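There is one chain below, alone, in structure tokens, taken in the form predicted on its own.
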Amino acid sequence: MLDDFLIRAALAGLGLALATGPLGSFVVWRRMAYFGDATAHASILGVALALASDLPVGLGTLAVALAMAVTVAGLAARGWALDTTLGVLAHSALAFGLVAVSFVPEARTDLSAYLFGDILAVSRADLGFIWGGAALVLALLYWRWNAMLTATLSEDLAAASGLNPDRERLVLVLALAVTVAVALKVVGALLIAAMLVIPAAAARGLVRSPEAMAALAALIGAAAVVGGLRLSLSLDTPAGPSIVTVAACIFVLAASLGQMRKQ
């Protein structure tokens, strides 16, 4: 019988999976993988201010992603070269978290668990908030699937269809947002932006459709929670640089049988 701390981190990681395949399958897409450090850092930050306002961590770290979030889409949206953006971005929101964090006591202890994640350590409040976040990001990306699809194939193609391509930008960094901020129990600031990626580009070479590559990167994603949380219980290593430890293995085969398949 398994202990209700491992029934509680594979619930964690199998609802973090479902928002993961089918939003980092738009973040390969797009060729986003910057947003997501860039979020995923300034998640720090969000850490820092909460426990310094008593305020609950989940709450403070999806306070700060969405700020990240909206002003990304608003620079991107005045013509802001996206990468060097999020470059500045990205490392500066981390810097700042950082340097924010030491002037927290009660964080510097605990920092290991914001950068790499504790999910064995999930409660029955965390995992509320997990599933909540997942639902909501699978609600927006229902609602406007082929609106982003279209926006993301062609941005004039969806303005001629009547589409504001600015919105549909602005809706998939919002559903990234909220991804960060549960994800952060999880796999921690540092390896958000691995489960969103590595996922999708395994289930990339291997479909042929936009639905069954999201649906398979979910799939993958459920498999690396599973697989990881097995290794860290065997060989006693972290829980969540395990699970990216799999999801890499996983990648590297899907690579391999894609290009077999190509032959």
The other form holds:
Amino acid sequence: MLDDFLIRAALAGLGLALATGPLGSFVVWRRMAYFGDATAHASILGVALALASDLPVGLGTLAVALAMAVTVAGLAARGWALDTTLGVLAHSALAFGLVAVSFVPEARTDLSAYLFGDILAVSRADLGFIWGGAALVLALLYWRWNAMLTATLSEDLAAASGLNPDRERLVLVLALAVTVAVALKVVGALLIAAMLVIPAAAARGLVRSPEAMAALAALIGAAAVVGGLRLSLSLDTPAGPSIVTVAACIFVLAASLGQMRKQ
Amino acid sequence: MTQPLIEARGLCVRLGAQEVLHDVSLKVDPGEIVTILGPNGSGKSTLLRALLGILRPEHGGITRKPGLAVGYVPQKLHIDRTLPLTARRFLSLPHRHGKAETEAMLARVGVPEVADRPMTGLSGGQFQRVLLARALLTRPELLMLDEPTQGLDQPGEAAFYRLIDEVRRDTGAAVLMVSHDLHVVMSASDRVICLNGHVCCEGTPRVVSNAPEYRALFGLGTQGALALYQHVHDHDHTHGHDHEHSHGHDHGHGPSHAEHDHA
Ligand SMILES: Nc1ncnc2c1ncn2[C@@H]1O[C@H](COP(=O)(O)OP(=O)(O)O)[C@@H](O)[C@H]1O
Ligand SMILES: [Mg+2]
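If the structure you just shared is the form predicted on its own, then what does the corresponding form predicted in complex with the partner chain look like?
Next comes the full complex, and the chain you just saw is listed first.
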């Protein structure tokens, strides 16, 4: 069954949606939408480095994404404004990545695959990487859930309860880095942030608890993957952007539904 | 003599370029109610945050009784609207409490009806009560309350202080609070600490209300001090005397502090 490229594509997307639902909820709650961009754009640099040094691309992107995560967490712990820092890092990382890629002829040819993803070309090995990463992220979140939620609510309350908010933030950005590295092949660097933010934002108006928001965001992400793949197949549109398009449509539906319930 | 719950020696805290606290020493013994008074920006919240371990002091040390359980009500807590959180769920962050326990505590602080309401939809007074409920659920030996009655109406405020007194009676918890309400301070505290970046004066409410440092800090002439003294005096007729005897022996250093302080 895994021989079918469509099934592999769907499984890859579902694995990604499972991780981005709960993680994206944190991204929305903490107002760090740029983090996805910053890390994803930095991973383009990882692609170039990996290809230049003959290392597996997944390893290169993971290493650069982790480095970016640690940098961001370190700056935030020192009191830097997160949105500005991320904005600067996101756009610089993309520029550096694109410049670096231009020195690596092999990367130049399939750059668009890394920018927009190539979910239909997912291999069995990719699938293992994606589901392994998603499982790791979900385990991290399950383990730290209440602590991370408290630190998100208020770093003061978390510290007063004996938690270390800097550590909780680090766990979160590490989980994000792993997710981004895993998602690069599926939706591409330009659309990873969309998969983090849009399903969670769509879920927000329909739920009353953080746990429900995380679960519904994962569900919406999964629906977007399945819907996007069908769209891509029937209209011959690029898969990654199609998935995000469907997610955006679900967001509009959910937003109007939430409005109606309020009235 | 009993071991103090928490003791700070020579605390200096710097925030940005400003030295907010300079050479602050204080201790809180089991079961006593200590109030911190001081003008806006005098470092009251900073002092509580340093004692809680949220801020790291530049100099000085803090000793806590091992395993000290602290309940904290911060001065302000902004909950992002993107975070769906009912009062009940809020009370279980980061430590889970059972449904019966949280409902009993909400009833005790006077807001049994808000359990399933979102935190962002509560009135200022309801919000403060939920914050107190959360602090009490940790079964604290020490309550740290930062302007806890903001947003409460007058009956609510009176009920609030009655509840604090009740909690102390039932559980023996000590209270360290920041308050602006001089009347309450003078009647409900065992000890008052006047803060303005450093400890200006400290002692029983009666001693402090006559200290020149205190009068200078609050711009009180002789008239004002007399009025306050009168208030304390009235209070002494009701239940103040044995009150002072039972706690007086701990505070020998109070008056002397007031005398030798920074000129
Ligand atoms: N995070 C911060 N960074 C820089 N300065 C701060 C910070 N928080 C408070 N301050 C400054 O520290 C001083 C004391 O603040 P605070 O402890 O909140 O005073 P209070 O609670 O007595 O009104 C103020 O001058 C305030 O401007
Ligand atoms: Mg304050």
